[in-house]
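What follows is one chain in structure tokens, specifically the form predicted alone.
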Amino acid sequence: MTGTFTLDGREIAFEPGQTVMQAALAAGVFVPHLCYHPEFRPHGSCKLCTMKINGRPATSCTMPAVAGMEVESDTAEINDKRRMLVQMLLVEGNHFCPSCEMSGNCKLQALGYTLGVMTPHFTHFFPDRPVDASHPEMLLDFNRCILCELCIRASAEVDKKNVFALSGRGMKKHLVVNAESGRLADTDFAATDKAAEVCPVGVILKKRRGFAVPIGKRTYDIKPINEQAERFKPVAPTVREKA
């Protein structure tokens, strides 16, 4: 049985056990996001597709849809905020998109774009977190990890490895490679598994690839994020099936 939401005035049709970040993807909305991922369970931690719902803020990826809502998205306030958290993103890491292998690909970028970050507004950090280059595959550029975990749920849930971690807490808080050595040589992780292709920043990279897609042809750069909901519309099974 099938019901109906309101988002910014207009009717979103649900089905049983989705959310209402779901329910707006499955009908062609874009919900800002970076912890989202459509394959897997939906945890919340990145705050970006934060909404208000019946008046009070939510995380519409993990809020079930419920008939008779009344949801607010896209307004200057909600905007404000997710525009807050992605310059804090940009600031915390080493994001050099001119430079960077993943630019017309990455998700934090592309919503930048979006939400119109015109500047940095906070003071960058500048972190200093050395680059993996052991496997012989893969990459791994631990200055641009924004915490989203959608790597560790990848590498945990489908690949069945564990490759991945995090460690420390608050601003010390950073991945790490789940090995002695601390290295990604030293797992079995392979070029081949989920988590080597769920990095929506330029994290996790295969090597002598990163430009065979010149810039400027690339996802984002051909068409803004906000109008690609279909590549992020919700799998079966859904959320409650699921538990």
Second form
Amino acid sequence: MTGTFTLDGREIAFEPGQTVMQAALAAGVFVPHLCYHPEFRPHGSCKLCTMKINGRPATSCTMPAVAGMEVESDTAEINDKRRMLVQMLLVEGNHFCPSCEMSGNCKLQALGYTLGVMTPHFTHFFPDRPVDASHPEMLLDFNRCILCELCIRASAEVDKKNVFALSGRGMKKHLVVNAESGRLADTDFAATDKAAEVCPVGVILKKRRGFAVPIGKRTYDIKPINEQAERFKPVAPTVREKA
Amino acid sequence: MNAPAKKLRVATTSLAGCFGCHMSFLDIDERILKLVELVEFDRSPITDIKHCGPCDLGLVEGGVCNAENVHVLREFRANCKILVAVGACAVNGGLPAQRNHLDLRDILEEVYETEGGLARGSKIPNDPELPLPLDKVHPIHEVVKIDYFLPGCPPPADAIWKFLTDLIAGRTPVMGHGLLHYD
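If the structure you just shared is the form predicted alone, then what does the corresponding form predicted in complex with its partner chain look like?
Below is the whole assembly, all chains and molecules, this chain first.
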């Protein structure tokens, strides 16, 4: 189906098969997100992209665009909810931006800025999540994991290696490495894998590469994430079809 | 900006912080001359006044890592109409909170007794004048009510200036791109 729908009063055209979020991004409208990646099938788990579609909340990354839809996104009500989601993620893990290699390039941080998250608000969990530095080229810092599953999907669908998985339920859900030892060094993971480059936060890091770009020149120093919609535009669905 | 009829009283302190936020505050440079036309300082490292009286505004740097921090923070809350968490440590515990997944006794033993390079017979300091460390480091909003938060490690001088001038002018402080950052 092709046609248009309205997003915050603005008319947005869409192509057949596009989701609300893809059409919005293609039209240059930024949509907050963490688990979405243009090259992968939508996951719908982080809920940051939630919009009110014909009056009902829905994840815009999974919602197919339909002609005549009335969609609200950038409203005080929805952004309040998004802000709360970011705050809950911030207290659930250990997010110490000043000592994080991803600072300035991190989507969670960038969304915090653009949504105006001034405080984590909730009580911090301060979980104990040891890092895995066993791999010669890569480092895993689980403290920052937000369970978006992008590395799991990239490793399974693109690299065909199944290096990562989630384990546990509810509060105890966490990212694990698929090796008997649980160590990254005991998998066939490589620094050139797709899974090595998709982490939206600072979990999967190349060793000896930290803080390469000076403060002021990093991705979200230059422009806030909500002015960089073009970076998340839909791409040719090669990966999506293969998967 | 017109000076208010009566100068606002401002207190500042550094709890489990590094004084970096105070240094950044001083980085407002010559604007401090404009600021002192609008405010006067109560308890602060700048004045060296030891206890704070009734204030309009309290700026707190650092999280809460020991018993003394709790007392100081409560003194600030009791005396300040508006209390502000300034900087990463006050907002989320910051770097000191990175000890939170470790056992306190293990840390003290390693640092003062078992680590290499210590003098023979080194012991964990146990002077009654030393405030007792808390089991965990806490952001200050977990201990008292906080009215405003200004993140950053440290918040840039321009952010502190924008924050103070907005607040003094009676506006809700709004930090735009470049002024709000967590690192």
